[in-house]
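The data below hold one chain only, encoded as structure tokens and taken in the form predicted on its own.
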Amino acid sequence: MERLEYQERDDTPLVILDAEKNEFLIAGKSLPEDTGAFFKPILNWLNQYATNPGEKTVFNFKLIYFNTATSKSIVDLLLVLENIHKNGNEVLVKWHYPDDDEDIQDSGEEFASIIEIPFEQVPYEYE
């Protein structure tokens, strides 16, 4: 599968989806004007990956800010990951959050409560 990568911009996150290197990351700020248009290729890529996933998929979210529309897109991505898991593949979501940001931490807990896959909260020191 071809790697999908978007560089971080003022209103969109860094996105790296690389099945060959087993690297899955969305990081930074996410408040695109058209959230659906931004996340559509990401969701399409993940759906294609789901047809023949790797042995273990570790998907990292390291967002420092995201809008409500992005929340829905995150849920859509998590549901695809949940389907990969339900089909017998190993999946882990790592939700990285600044150790002093309760809102991002709480968001991770909310996402973890609505999906049935292993979900790990990972605090880090934000500079």
Given for the second form:
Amino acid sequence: MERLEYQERDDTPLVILDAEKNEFLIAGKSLPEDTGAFFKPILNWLNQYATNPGEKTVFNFKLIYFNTATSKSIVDLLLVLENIHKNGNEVLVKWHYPDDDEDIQDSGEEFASIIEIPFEQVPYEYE
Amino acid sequence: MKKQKNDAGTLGFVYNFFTTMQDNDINLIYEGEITHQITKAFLTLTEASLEKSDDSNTVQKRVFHVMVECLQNITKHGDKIDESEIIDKKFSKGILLVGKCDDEYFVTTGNIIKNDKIDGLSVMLVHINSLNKEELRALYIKQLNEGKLSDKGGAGLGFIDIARKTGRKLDYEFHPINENYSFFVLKMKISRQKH
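Beyond the form predicted on its own, can we have the form predicted in complex with the partner chain?
And the full complex, kicking off with our chain again.
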């Protein structure tokens, strides 16, 4: 599968989806003008990946800011990951949050409560 | 001669405006069309100014967050008056004010709205204002789970999220302009103490 990579911009996050290297990351800020359009190719990529996933998929979210429309798109991505998990493959979501940002931490807990897949909260020091 | 008189009036207005802003702790004021590009520019400004403050990362992010949600609400849902219907040109634009006083930040927005949307918006705002912290969380999760992105790219989460991030009731007014349009003013306050 072809690697999907978007560089980080003022209003959109860094995205790396690489099945061969087993690297899955969405990081930075996400407040696109058209959130649905931004996430559509990402969701399409993940849906395609789901038809033939790796043995273990570790999906990293390392967002410092995201708008509510992005929250909705994150749920859509998590639901695909949940399906991969239900089909008997190992999946882990790592939710990285700045250790002094309780709102991002809370968001992680809310996402974890919606889906049924292993979900790990990972604090880090943010400068 | 008439022009000179206007200039003098403008100069006086600028001074009065400046002192009014200072007296009311207003740091940023914008009047004009609210677009995504303008939104991004405000965010860069706000981010730079917040970084200089002593407020916690969480409080800074909440101010940022509330600004994004309400500006994106306006860029997605704000109405534009048809040229033929313009009674007064000033109403074709929006306004944003951001300020800071000792214990809170405030973000105020104003934009035009069609009168036939007021009932729907009021029902939603009254409902959100009736909920406590836990109920807001439950509503947010429900909407996150069941809601769909609309064709305008909204998730129906914006006002719920603003209420959660501010920890206050949403303060708003509708000012009638004519039989078709009103001006919607929303004031949000963010405590500088974590809640």
